[in-house]
Structures are given as structure tokens and as C-alpha cells.
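The chain that follows stands alone, in the form predicted alone, written as C-alpha cells.
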Amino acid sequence: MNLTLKVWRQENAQDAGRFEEHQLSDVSADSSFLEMLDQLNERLESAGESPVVFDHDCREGICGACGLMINGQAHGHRARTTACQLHMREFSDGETITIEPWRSGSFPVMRDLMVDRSAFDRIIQSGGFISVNTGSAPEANLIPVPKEKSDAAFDAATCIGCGACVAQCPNGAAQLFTAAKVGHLGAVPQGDPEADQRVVNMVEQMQEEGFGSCTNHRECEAACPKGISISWIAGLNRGYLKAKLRGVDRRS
């Protein structure tokens, strides 16, 4: 395959940034999108040029590191697929592909296609921990958890924190991510004691990080590589409202 790549290059968060155009030939249709970027970087380095910086880790759709806007869509056009799992056979020979970093004020560009997603870490950290004193580790099967609740918790826990929901949302909202993290902890009985404090802390930390507000565009759900439903956002809003009516305030 022969491709024209329009790749975003940016030195740091203060740099204005620009698109660079590269011609890439002999790309295998069986290679992944990240392997194609590896091929580009090998060529750039051979020519003494700076390689394109991008995030990656497991390359198996698990870690959530490979955040890229591909032709204006988070992770590309294939539904429920991370950028590392997107293969070049999904593109046409001679196609022009535009590659950008996540676009969100709360995800400042560190360099090229790499952004700082530590805001997500701070939202998770604000949720605290479960403080039930259990002594030694109990036998898991002794804790009765209804199957529908455990299934729901697993569904929410599939969120890999990639940030596609934020990047695709026209408001730059992080409600889907926050809802999934609150939801998978609150869906099972072990999360009940801190449920109110957790949802207040995480929602208000999300607001402090400067993310936008959800207005039900549903772009987040469409872009999520794990198919997290926006119904979790309804649960987040309901939990937050109940906690505030009970007089719960944010606690560090």
C-alpha cells in the first residue's frame, strides 16, 4: 500500500503545532496502525529526522495508551476498536490519512501525538478506597453478589481510560469515563459504604480539571472502544444528586 500521511507535529503545549505530510510506500495491509507509524519513524530516523512521538504500551487493546484521532475520529472509523487494533486493510491504497492527538483543553499536548491524560488519574485518586475492615482476605464466594450486579460492574470496568470519549465529545466532557469508574465500584456491595463520598469527590474533581458538561450528544458512546453505555452517566448524575441531598460535601 502507498499512503499519504498528514501527521500533527508539536514540540510542546505552548507550540502552535503544524501538519507534516509524508509519503509512505510498501505498507503491509496486515500491519496495525501503530506498526505503520513505526515504519514511518524508521524512515524518519534513517534520514536523520525526528520521529513522531505517540503513546503506546500493550498494543492489545487493553492499556488505553494509543489515543489518536484518525481522519477526525477517535481511534479511527472502525467501531469498538483501539488504534493499536486497527489494521491497514481498513484503508485504501493511495489514501490520505490525517493523524492528530486528542483535542481537549484538559489533555494538553506533550509532544506530537502524545497528550497528558493525568487528569484521569486525579479523578480516580479522588475516589479514595474501600475502607471496610475485613481482616484477612475472605473467601470471595462467601460475599453474596447478585449476578446482574456483578455483570454490570464488569461492563463498567471494561473502561480502559483511553480518553476517546473526551476527544470525540464536542464539549470535551469526561462524564462517560467518570461514570464508568464510579459505576464499577458502586455496582457491587463492597462499594456501598463510600458510595456517596466517592461520587461527590470524583464528579467535583472532574469539574475542577476543566472538562466540559455532558449534553447528550452520545459521541462518547459511539467512540468508546469498549462500548460503554451512556446509561452509566444517568447513574452518575442520580448518585451525585442523592449524595448532595444527603448533605455530602467533597472531602480530600
Partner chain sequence: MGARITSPSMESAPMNRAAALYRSAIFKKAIMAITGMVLFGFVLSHMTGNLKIFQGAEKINHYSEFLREFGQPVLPYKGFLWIMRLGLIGAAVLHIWSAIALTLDNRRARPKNYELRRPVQMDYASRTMRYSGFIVAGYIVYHLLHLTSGQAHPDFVHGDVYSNLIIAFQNPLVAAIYVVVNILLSFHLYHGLWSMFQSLGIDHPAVKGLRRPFAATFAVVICLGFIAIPISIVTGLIQ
Given for the second form:
Amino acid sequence: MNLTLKVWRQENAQDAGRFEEHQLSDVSADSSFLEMLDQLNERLESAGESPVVFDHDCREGICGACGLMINGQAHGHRARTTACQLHMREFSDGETITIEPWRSGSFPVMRDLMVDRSAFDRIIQSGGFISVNTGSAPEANLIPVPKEKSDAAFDAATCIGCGACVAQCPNGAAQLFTAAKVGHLGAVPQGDPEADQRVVNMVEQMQEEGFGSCTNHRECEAACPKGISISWIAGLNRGYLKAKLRGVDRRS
Amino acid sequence: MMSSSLDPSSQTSVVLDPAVPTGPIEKQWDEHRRQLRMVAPNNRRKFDVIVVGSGLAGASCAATLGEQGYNVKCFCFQDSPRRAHSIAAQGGINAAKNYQNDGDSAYRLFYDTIKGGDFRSRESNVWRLAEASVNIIDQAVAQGVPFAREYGGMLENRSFGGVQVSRTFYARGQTGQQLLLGAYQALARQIAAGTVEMFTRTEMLDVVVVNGRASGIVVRDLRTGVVSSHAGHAVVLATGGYSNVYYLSTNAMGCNVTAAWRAHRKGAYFANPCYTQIHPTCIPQSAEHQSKLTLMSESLRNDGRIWVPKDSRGRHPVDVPEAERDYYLERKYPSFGNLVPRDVASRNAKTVVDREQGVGPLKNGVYLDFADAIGRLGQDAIEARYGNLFEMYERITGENPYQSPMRIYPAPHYTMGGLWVDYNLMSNLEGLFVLGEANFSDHGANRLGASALMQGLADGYFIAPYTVANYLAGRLGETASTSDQAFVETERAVSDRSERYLSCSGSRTVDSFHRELGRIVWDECGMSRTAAGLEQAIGRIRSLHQEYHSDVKVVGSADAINQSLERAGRVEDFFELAELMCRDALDRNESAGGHFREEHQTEEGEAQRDDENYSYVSAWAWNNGEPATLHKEPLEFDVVRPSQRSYK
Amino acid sequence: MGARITSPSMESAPMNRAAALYRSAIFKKAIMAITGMVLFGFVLSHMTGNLKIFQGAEKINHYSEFLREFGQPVLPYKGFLWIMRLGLIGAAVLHIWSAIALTLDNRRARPKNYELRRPVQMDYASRTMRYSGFIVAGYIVYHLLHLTSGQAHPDFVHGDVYSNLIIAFQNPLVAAIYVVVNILLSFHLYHGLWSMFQSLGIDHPAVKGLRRPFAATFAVVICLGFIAIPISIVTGLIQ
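Would you mind generating the form predicted together with the partner chain now that we have the form predicted alone?
Time for the whole complex; same chain goes first.
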């Protein structure tokens, strides 16, 4: 395949950045999108130019490291697919592909297509866990967990923290990410004792990180490579409002 | 360095003592724990512990030490600890819970692991692992890990290769992800509590040794390029395996041997480097451009049947009549069938592909067929069990596995070898602890499925916290500081190394060298090895390494984000490791587990061990670039009598 | 959390709590949902009342007089009406305030826009909430001047709702404005009603599947109810 790539280049966080155009030929339809970028990078490096910087690691859709806005959609147009699992057979010969970094004030661009998603880690640190010290766990089968609940918890827990929800949301909201963790831990009995405190802490941390708010466009759900439902957002809203009505304030 | 055994110039082979407790095996760990020294809660904050790596082993260890009150600094090269490659483990985690009442026990898990490892692992460690396995499940469930459950609300199990009980706990095809998120969340809780300081996008580039002890590390901030030192009373490496030496493997692109290798160069022995696991169920390579191979969970072998056509006419699989199919695993191993251990399944796939019975456009695969299972259980049931894997297969290959069989082929996946550790998980370099895949201790020559998660978490949650404390107890009153000259020198060496790559101005990219190196190691030190091939490989690796010094091209600078520079150092370490792998494989004149020497096989083509001469752990000492020196830890089997593994 | 969680019984400063709520987007969305519900209730009853025009002048004029007298003698004349009006004004102000505050926050959340952005499943209604909201707000001012206080009406007679309406909508331009704005209102209601459930976290399996149909049904019903009047008048069905 022959492609025209319009790639965002930016030296560092301070640089204004610009698009750069590259022609790439002999791209195999069996390559993944990132392998196509590898090919571009090898060419750039051989010519002494600096390669395009992008985050990536497992290349099997689970680590959540890769995240590119491909032709105006987070991870590209194929549903439930990360950029590393998107294959070039999904594109047509001669196509122009625009590649941008995630754009969010809470995900500052570090270089080219690499952004800083540490805001997500801080949201988890604010309460996205069950407080159980190593060694203090009871026998695993002591508390039966209904299969439906356990399955539902998994549906939320499958989040890979890639940030596509924020990237695709017209408001740059992180509601789906936060809701998925609140939902996962709230769905199992083990997470129940801290549920109110957790949702208040996480929502208010999310707010502090400067993410936008949910206006129910459902773009996050469509962009999520794991297909996490916006139902979790309803649960997050309900949980937060209830906790606030019960007078729960943020604690660190 | 104080200890003479660490001085490369005067190296002679020594017999290593793993410091295994005496007494009956089932009492050893309890007894040992009773004797280990402890640090009182009010003293714990006086100790700085460095944990490198945030996968299952690293995150669980850092979180647990943090909970206990130590000052922990945790490092990962990824942008978040949650991205460590443990996240990609699909199938499950073993535990001897015996929830299925099918005869499981700690002994049974121990026995299966020892046998699966082809009698090349240390009995005491494996027993302890089997005991700890049950606590891991309890801990994970308490953290909210959504394991698969029965309708009654109880935990569900499935069976995995190499065993005859159902002891594998799983969370769809994403067990590693869920367990890692559990550990990551425990770690996040400690970061918030201030007991763990987390350094992301920070790569460890060397260990600092002061007075013969690991006293800290030198790291490079991958955002700014700043090289700095961190001192600790103890250093814990949980930095994973080295399958990426093959270039194409199921590992994440960033997985590397650098942390372990740098420690090796500072005196830590590297054990059994030739024991590498080639996983049988991966998607075959489709073309030259490929950057990695994707694993299809071994759990697929529960319902999928592996076969190749008896001829090589290249018909569509659906058109090959039943009588013209060779279900070679079922034929050769009637009692385990498609569930034989990984090394056996892989080698058999290689055999049929080498006989030109391979399938697919490049004739480099075998079929994994679900037609029978779909017929028996219905497509819905298969979808519920493996839906995400089928989807992944379709995404990568563009083929629908519900309609025609998957094509699979073995790929480098896990490395049983790693830094040598004693029973306390401490390497011969005092103060340096090594956990998870980065050490060598539990899986012998071959790891059974669903055992890697178990080992990483056992090490991190339940073993290292005791043994590290024991070590720290003896250091009370010492301060950890970076003031020693050794830190300055190590920092300088690290910076010089970056400069060397940047000023080389050669003509070939790092990746092109890596690919070439990987090809050599795959061909000569992959699924089967020969003395001649290994000798030749060592020469080729050495000359390619020379060429790397003079002809590598890395653009950009050291004081900014530079992903090629990051890779340049990692690939250089792979060169040295690759040579050691070949030397180790050459030394081991037997076949065992993942190490298959063509000269040493039974008449039926099975691996033939030589217990008389090779029942030892090979622990190699760095020799300043000269061929490494071999030290041996004899393996003693008090509980299990080594036998010819049979899965027939 | 862990050891650091204390019971939420609270020694906490109420000011901090208020500040947290004021910053909270979820809280603002809840305000928007609740005020939206109030406004929706009004719109629905207003539309129902208006339909009395099809029963003739006497009925609708009597209905408006009934509203003015409602609550007497406990309340003064028009007392009930003014309580309702103040409530509605309050709801509208809060609705608009939360919309503006959230919009400004959302702009700040993405300081640099994409060169190319392709929405996947956001629909016309959700995309245009801001515009339909603004237009409806402007229209309400016009509508009040037009048919409540009369300044924007060519021949306004207090109390004679029927003839005020007939005269107003005999002007095709005015009728067209009312029809167009009410169609926009229905889009606003369609997304708003569904959003209301989502923002308040009402997604119990028993109601979840009904949220979209509910929003669609009422959006259509209200729209048809409202536009029936100008259309009937401008086409001469009602004279």
C-alpha cells in the first residue's frame, strides 16, 4: 500500500507543534498501525531524521500504552480496537491518514504523539482500590459473589486506562475511566465498605485534574477499545450524589 | 568488592549454596520464617528499599513493604505501573485450593511443577510456591479481582496443560490484567499513603555496589534524559524476562534484560539462561515487517484440537476429510492429548512444520480446530469461554476462527532462566533480591501454564517481604546514601554509554541489528539446538556485536525523550546475553524442558535428560567480556524421584 | 483511605463541602437535570392547557382566569401564578447557569482542538444542545413579551387569550417562528430527558430500556401539541 501520513510533530511540551507530511510506500496490509509507524521511523532514522515518538508496549491491546487519534477517531475507526491491533487492511491504498496525539489539558503532550496520562494514576491513587493489607484476606470462597455481579465487575474492570474516552469526548471528560473503576470495585461485596468514600475521592480528584464533564454524547463508549458501557457513568453519578447526600467529604 | 568469588580476575568454579532450610520440606518455610530476623514497626521507616519493576512481582512487593512501613521507591520504564507486561497474561493462575475436589493438594501442585520443569528446579522453592498459591487467591479476591465464578457464587476453575486437575483460576482471557490491576491498586494506595514513591518513565541502567553490597541504582529519566542515583538498604529487581532477545516474541516491545544484565555485570550470577519457553499457541508470523508475535491463550487447548493434514497439498482445512488429518498430539500422547506441557506441544509443532506439513500461506503453522467443540457445546458456549481471543485472532489475521480453524505456531514467550537467587530470593550479590520472571528458581527447564502469575505474586506478596526484612534487620543503623564514589562512577559510565551510541554515526538502525540478532538466536538457540549450531551462533553474535559498536546509528540527543537511545542500550545487553545463552546451551549436554539438544533425544524424539551429569543449576559469573565462568548448584531431590517425563 | 478513613459523621467545614459541590460537574449536571425536569413539567402542563383552544374561546379564557384565581382566598389573586413563575425563573436561571459553567469548564479541559475529529455516535440533538438551548431561551423572552405581557403583540388584550392567539398566529412569520422553535425545543427535550436519567444515575434495569422511548415520546408529544396551535390558526382551522 502507499499512504500519505499527516503526523503531528512537537518537540516538547512548550513547543507549539505542527503537522508533517510523509509519503510511505510498500506498506503491508498485514501490518498493524504501529508497525506502519515503525516503518516510517526506520526510514526517518536511516535518513538521520528524528523518529516519531509514540507510546506503545504490549502491542496486543491490553497494556493501554498506545493511543493515537487516527483520522479524527481515538484508536481509529474500527470499533473495540486499540491502535496496536488496528491493521492496515482497514485502510485503502493511497489514503491520507491524519495522526494526532490525545488532546486534553489533563494529558499534556510530551513529544510528538506521546502524552502524559499520569492524571489517571492520581485518580486511582485517590481511592481506586480496596483497602486490604497483604495477609489480611479471608478465605477466597468465604463470601460468595453472584456470577452476574462478578461478570459485571469484570465488564468494568476490563478498562486498560488508555485514555481514548477522554480523547474522543467532545468535552475531554474522564467520566468513563473513573466510572469503570468505581463500578468495578462497587460491584463486588469486598468493595462495598469503602464505596461512598471511594466515589467522592475519585470524582473530586478527577475534577481537580481538570477533565471536562459528561454531557452524555456517548462518544467515550464508542471509542473504548474494551466496549465499556456508559451505564457505569450513570452509576458513578448516582453513587456520588448519594454519598454527598449522606454527607461524605473527600479524605486523603 | 569484598568477596573473592565476585572478583572476576580470580574466578574459579564454586559450588553454590542456596541456603535451603533443613528438615521436612512441608515444614521448611514455616520453620524458616520463625527464624528470620524481623524489623520492629517503629524502625521500618528508617529503611529505604528500592523496587525496580512494577509488574506482578514488583508491584506486590512494593505495596506490601509499603504497608509494613518501609520507605519504598518503585521504578518502572512505562508511563504507569499498570502497564507492566504481566498485564498481558491471559490464561490464569494456579492454586492448590482443591475447590473441585479432584485430588489437588500442595503436594500435587508441587509435584506437577517439578515434573513440568523436567526436574531442573529447586524442590524447596517449589514447595513454598505451592503453599503460597492458596493465599494469593484469597488476597486477590479481597482486592476485588473479578475471577470467573459459578452460578452459586463460588470460584470457578479450569484445567491447563501438563496437569490432571482443575486448579486454574481465571478472569476471562485477561487474568494477568486483573491480577496486575489488583497489585497496581494496592501500590496506588501506598503511593497515596506516602510509603511508596513511584518513579514512572524511569529506567534502571545500573546497580551500584558498595563494599560488595547492592546499595542503590542509577536511573535515567526517560522524559528529560537526566541520569541520577538512588540509594537503598536493599535493591529488589522484578524486571521480568528476556524473551525479546529473539526480537520476535510474545513480550511487550519494552521488555528487556538490562536491569538483570547490569546486575550480572556487577557480580550477580545469571542462572540457566538457555531455559527459554517457546509457547505453542501463538499466531504464526505473517511477514517480515512484524514487530511482535501474539499469544493465543493456552486455555484454547482445552477445547481446540491440534492437527495438520497428512499430506502437503494445501487444501482449505474444511475440505480435508477426517481420515486425512493427523491429530498428532492426541495420537502420540493419548492420556494428555492436546494438553501436554508447552515444551512438548511446541516441539511437536516444529516437527510437523519441518516435515513440510505446515499450514497457512507461509506453511508455518498448525491448525487449532474448534469445530468439534462448537458442535458439542454450541457456538455460544465457545464464545463465552474464548470470545475475546477469537476476536483478537480475527483482528490480527482477518480470518474468522468460528468458521475455519485457527493457525498457530510456537513463539518465544517466557524465560525460566534469570538471576540466580538463594532460598531467600537474594542473589549472590548481597542486598540484591530478584523476584518473578527475573529470577530462575521455580520453573526449572519448563514452566507450566498459569504458573508465572502464581510465582510473581508469591514472591512479591508472601516471600520477599519476609526475607527482605531479614536482610534489613542486619543493616539497622546504617544510612542509605548516594555519597559513595561508586555512585558518581556508575552515573558517569551510564552517561558515557549513551554518548557512545549517539556519537557512533553508523549506518544501521538499532532495530535492524535487533532483528538480525533475534534471527540467529531463534535459529540456533530456539526450539532445538545443536553443538555445532551453538558454536557457530556464538561467533556470529560476537561479530554482529562488533559491528553494532561501529555501525549503529542513533539520532537525537541524550537530554530529551529518545526512544531509539533507550533501545540501543537494551539491544546491546541482549547481545551479551545471547552469547551467554548459547554458552549455557552448549554446556548442557542433555535435553531438558525448553532446552532441546538434538544430540540428546530418545528414539521417539522426546527430550533426554542426563541426571547423572547435569542435575545442577548453571550459574554464570561475568568475566569482563571473556567467556563467563560456570558455578554449579547441585539439585537434590528428596521428595520426588526424577523420572523420564511421560505424558502418554 | 484505609486507616485514614474516619466515619462520615463529620467535623468537616460546611464551606468546604459547599465549595466541593460548587466545583463538582456531577452536581452541576444534577442541578441541570432537576431544573430541566421542572421546566419539562411546566412545558408539558403548559402544552396541555394550551390545547384547550380547540375547545373554543370560553374554555381557554376560563382556564387562564382559573390559573390567576387558583389558591384564593389563601393566596392573593395571581399569587399561585407568581409562585410558579418565580419557581420557573429560578429553575431557568440555574439551568442556564449550570450549562454555562459546564461549557466553560469543558472548553478549558481541551485547550487545543483536533485538526480532524469524527464523532462516532453522538447525535444531532446532543450536539446542538447548546444552540437549541440558547435559541429556546431567547424565544422565551420573546414569547413572554408576545403572549404574556403583550409588548411584542400588535393587538394585545389582557385576559383574552383566545383572540390574542388567533391574532398572533394569523401572521405566518410569527407562526413559523413558533413552529421552528418548538421543533428545536423537542430536540432539546429529546436529549435532555434522556440525559436527565443518566445524570441522576437512574438506570435501574427496570427503567433503563424505557429511557430513550420516554424521551422520544414526550419530545414528540410536546412538539406536536405546541405546533398544532400556530399551524391550526395560520391554516385557518381555528378562526
